[in-house]
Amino acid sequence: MQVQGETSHLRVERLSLPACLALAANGAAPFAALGYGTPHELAWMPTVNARVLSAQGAMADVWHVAGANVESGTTGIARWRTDGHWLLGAIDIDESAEEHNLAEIAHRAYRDLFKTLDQAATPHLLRIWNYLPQINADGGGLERYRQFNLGRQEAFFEAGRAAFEGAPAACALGIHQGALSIRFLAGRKAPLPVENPRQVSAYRYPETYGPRSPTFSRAALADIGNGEVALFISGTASIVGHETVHHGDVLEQTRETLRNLEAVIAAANGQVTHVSGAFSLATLDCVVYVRHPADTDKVRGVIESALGVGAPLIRHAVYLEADICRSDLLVEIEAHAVAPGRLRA
């Protein structure tokens, strides 16, 4: 475990599945990873159970820590790995084996998530990834995503966690099969939340979007050691204010999504004293969620036209088939980036 008081440097790289397996074969498995289309049996790499639409196939974001012993364990239904400073956890719940509704299941999942953070002394959530089967389906008089928001926010309140200003960066996507899945990254230091000036904060949405608002910030900045800052951008889509724009037009929705990403990045850069280059759209590591697989080339084409085919984002982007949290949204992009610098006081 990391000695209390020491700084652990967290590093991330996006790798192909063969490269990830080679890392593990050449020694101890990395600290942790989040896989896209990767095998389910790798304990150190919880996967996103969604169809990969990228030509390069299965990929993963691999998280490294240096010079520290990594421990793994379980807390209730949560599985986790930690070096004492950083923690990556995973929760999977087969709803078919449950007697409760989705709101109650989500509440239970987040209750164990918060217990994990408390027991591991990594109290601050940096980023959460939520994947719900049939996210836009009716859950018995209330859309399943809205049911999920009920249970999630109730768990935040119960745990005394910030559910509005100060909520963590997050995304919520609809997968077509498998369990309700939650992945989460946490640390000892609180991140700095970032909002998008073009959008109403999600936790301030009007009641027309459900009895409880979504619990997340548009992005978060975190000191990850070694003089570096990480930017975690939540799932971002074609929303201006609080309303969906460009209904039925995947090209314009993608362009609007890029404009929102630019706005979030600009807001984040205003909170960081950069040693060298600032965060930029072209250098993000993105996951692009596409509702209709046939739209993948159109979405990719818009991004390539905006950034150029040689941009790092283009080379590293992962495309997944997923439903977006609103039935009228056709594409969503979430991302992370790391840059030398420090958070402003």
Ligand code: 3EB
Given for the second form:
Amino acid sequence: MQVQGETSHLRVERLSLPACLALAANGAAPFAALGYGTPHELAWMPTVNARVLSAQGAMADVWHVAGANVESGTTGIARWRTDGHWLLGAIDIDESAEEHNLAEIAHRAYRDLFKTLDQAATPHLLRIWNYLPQINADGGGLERYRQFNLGRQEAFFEAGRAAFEGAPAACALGIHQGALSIRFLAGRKAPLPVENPRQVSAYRYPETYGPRSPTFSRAALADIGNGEVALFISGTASIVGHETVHHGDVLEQTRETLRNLEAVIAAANGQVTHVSGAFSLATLDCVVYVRHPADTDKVRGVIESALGVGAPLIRHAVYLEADICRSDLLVEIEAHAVAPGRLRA
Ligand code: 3EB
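Could the form predicted in complex with the ligand be given as well, to go with the form predicted on its own?
Below is the whole assembly, all chains and molecules, this chain first.
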């Protein structure tokens, strides 16, 4: 029985596609899932249209809620599933059918995203995943990623949402083809944003990176019920301060990315009273985005020698071919983890 005011338990597990399908066939239809290279026709599992570079093939993060009262619907162009405590939404836009530029498309997408949250019992964004076709291509005098940043920030302002401190954790990757895809997870309570002391906050990047800043925090912590805290780590790359470091060197970029992950995990641990172990790099469920598929073995080699091949991260990691939002970045890693504990007030 759900007690009013108590947090309903949200769970997540990373499964292979066959395991996901078996779960659904058993009638234990999960709340929702985010697929990586999974088929497009599963309504409860919006997918990322990117090539899977890891041997296990298509995988998904399957989210489970405690109760059985899952409702689904659409708000404008946003599709969503909610149990009244948690909401997972998806937006897919076929740009070939659009007359507007990416700034306007992003603005409209985020307007519908916020409308969804305003109408649901789950107003607070925990995490956003953005996948943009041809992210580094020119979009009419401005790189498409920079156009996206324009429209996204404008929508945050318009909706009265925190576009600086308190922005949600996010990632923004480039896909070669398919729809512009946005996925979002929301809940009833505002998460705790976390920044990385080694990096300038992305929402404070100087104008050299585009007329409007990206809108995301480096990580976010959320109470997910049952005495557990979730850590959502945004896309993390070889950036120190606000500058890309190790141009053209995928090995060093991967090492720098791991240092940034360690720093953001340490910052997050400082905000949590842990019951058993603290968050650690070795136990994250991560997605590794590699710009050039030929670099995959090099990236994997760095991660394996840093963590040891037995680390859970190694077994669970999904590698995807994707462009990174800066054309000089060759690799990016995003992650989540769950640990028993509570957020410090
Ligand atoms: C960076 O640190 C790398 O625009 O939502 C990482 C995570 C990046 C999220 C976004 C961009 C975004 O700036 C790029």
